[in-house]
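Here's a solo chain for you in structure tokens, the form predicted alone.
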Amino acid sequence: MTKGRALKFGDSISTDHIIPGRFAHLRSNLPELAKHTLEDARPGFASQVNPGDFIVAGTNFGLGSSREHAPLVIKMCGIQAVLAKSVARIFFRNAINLGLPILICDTDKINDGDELILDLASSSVKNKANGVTLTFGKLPGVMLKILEEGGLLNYIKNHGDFEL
């Protein structure tokens, strides 16, 4: 179990919100790019994150172009997981492959700044501010293994290819 603070966003946060296009030239300098994560949606976001915080969003998080850097810079900021009502499919898979948990649940009962306790094993997150425990769909075993290793590349380095 891990805990952190909720940083709340609304619906339809796109990869363009996550990495504003004017910073595309920084793709080869990820630490610098990470400083601009979500700055159009929430000015100063990267400097507001404490290691272990959560992004909490509404529907369709990560829509837009398939920018593998988008989940990576979120992770580099110190975010330990994204909780959202729904997530764009390619963003979901990119995030898992990069070691960033994406958890689909009803986020209406989470407010900005609430302290959350995440338990991946029981597929639940408890909001300490209001005592509500939310559940999310159990991640497939292969995805949990990828997350445990910090991403797909680490998994393959440590274990070789998957046996499906």
Given for the second form:
Amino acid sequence: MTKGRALKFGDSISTDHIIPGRFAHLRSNLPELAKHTLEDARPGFASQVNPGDFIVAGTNFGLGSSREHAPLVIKMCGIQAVLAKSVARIFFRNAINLGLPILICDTDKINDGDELILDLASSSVKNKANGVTLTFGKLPGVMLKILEEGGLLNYIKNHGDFEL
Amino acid sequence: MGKTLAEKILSTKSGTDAKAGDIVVCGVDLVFVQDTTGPLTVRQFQEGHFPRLARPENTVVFLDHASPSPSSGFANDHLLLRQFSRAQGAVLSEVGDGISHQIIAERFAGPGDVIVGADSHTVTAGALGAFATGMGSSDIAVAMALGKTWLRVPETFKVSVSESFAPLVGAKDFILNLIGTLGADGATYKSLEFSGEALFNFNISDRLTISSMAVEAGAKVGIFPSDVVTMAFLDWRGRGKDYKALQADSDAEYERVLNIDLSQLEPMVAKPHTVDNVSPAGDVKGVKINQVFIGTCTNGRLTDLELAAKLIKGKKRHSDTRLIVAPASRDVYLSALKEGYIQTLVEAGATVTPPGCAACLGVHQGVLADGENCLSTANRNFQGRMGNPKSFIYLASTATAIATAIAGEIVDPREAI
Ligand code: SF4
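Can I get the form predicted together with its partner chain as well, since the one above is the form predicted alone?
All chains and molecules follow, beginning with the one already shown.
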């Protein structure tokens, strides 16, 4: 079980919010790039994150580009998982491939700053602020394995191929 | 039970009886990166300790997003990608060749192919009957190394069209209208499959416009059947041998069916800052526009430049409205030069930028100032997309864009031209 604060966002946070194209020139300098994470949606975001915090969002989080830099900088900031009502397809896959858990649940009952306790084993997250426990669905088998093994590259290292 | 286009293609490619919801492993016919996702892909490829590409001749590296390079950072990324391509024997598409999706349509994609690329608009190749979808750098690095990927077979929304477009209404209005109906996440994880007798009203340019924007409704793919229109296009490109007929089975199962009467559509505009925030152009009439941008994988083709040139011939852009035109590929550029479209556009006050993504992603060639409005033929109007989070992007068809460039404010092209 792991604790962290909720950093709350609304609906439709796009990859252009997470890490805009205008910073693409920093992409070979990832620590520098990560400093700009989500700054167009929440100025100063990267410096507000304490390791283990959660991003808590509404619908269609991560829509837009296929840039894997989006989940990568979120992870580099110290975020342990993203909770959202729904997540765009490519972002979802990219996050799991990097070992960043995506938890789909009704996030209305979480406010900015609430302390959350994540229990991946029981697929639930408890909000200490109001005592509410939210449960989230299981990932499809192959994605669960990729996440459990620390991301796609590790998975392929371990298995040499896709094993369904 | 019959199969949808997605089920058919993935059954063949995975050697299984694939149904919606199944997870399959498929060989890929083409895998590619571009210059903003490529460097991370190369990094993941190296981190995975993969010795070589599974099929170098089917692996393409495109330098199209920041092209020619606007800074030393991008120049170094280009250098890295050139070195990687050379060392691995991948196909390199150089600065000035054009946008990945356009070149894939011209040279690579065919019906029944599985195509994966590190770019969300990989879906564009669905116009030619390919199962084409965007992924991130880790997935693409693995697809490059193993020559395969895993896919969940999507459920399908069938979009059936009837009748034909009214003058100055077309594919872009159709897809904006559809995204407005579905919502920006309305087709998440789904296949959008286009069907109906009126499909012959869509030439390949139209189909590419529509497929490219399937992802703006969240879809995994946007697929057209392969028919006489596909055959004629492939013949024209000298790739007649790539043609095969491909239709969904008549008893395929669909999660949802939408019927659209093309004759009822009107010019549409997506307003800032989401693609599903659409309304008829007439409803946003009068919004002052500082820059009109015609180009991108959605609307930078020869048919777009032809229409733009025809509509603006003998006229000028409004003195307060910059007009930027970016041909989608070198071939498009050459044909537009030959036909005189470029001359007409330049005479009318347009700035023509080199083939590539140009102003679309906000790194060069048309970044907006604070508070400025742009009307673009691109596919995305997210906040900050064109390089400035304090600017506003409207999306529309080429006809609406050129009419707006002349008027200096958003207009319904049917009233203005
Ligand atoms: S033109 Fe725009 S949307 Fe198309 S590939 Fe380039 S950046 Fe992406």
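Numbering follows the first chain given and starts at 1. For clarity, a rigid core is taken as the largest C-alpha set superposing within 1.5 Å between two forms. Bear in mind the structure is a predicted one, so any value in this text is a computation, not a measurement.
Enquirer: Has the Cα of I146 moved 2 Å or more between these two forms, judged after a core fit?
Expert: Indeed, I146 is displaced by 2 Å or more.
Enquirer: 2 Å or more on the CA of F23 between these two forms, with the rigid core superposed, yes or no?
Expert: Comparing forms between these two forms, the F23 CA shifts below 2 Å.
Enquirer: I want to check Y155: does it shift between these two forms by 2 Å or more at the Cα, with the core superposed?
Expert: It does, since the Y155 C-alpha is displaced 2 Å or more between these two forms after the core fit.
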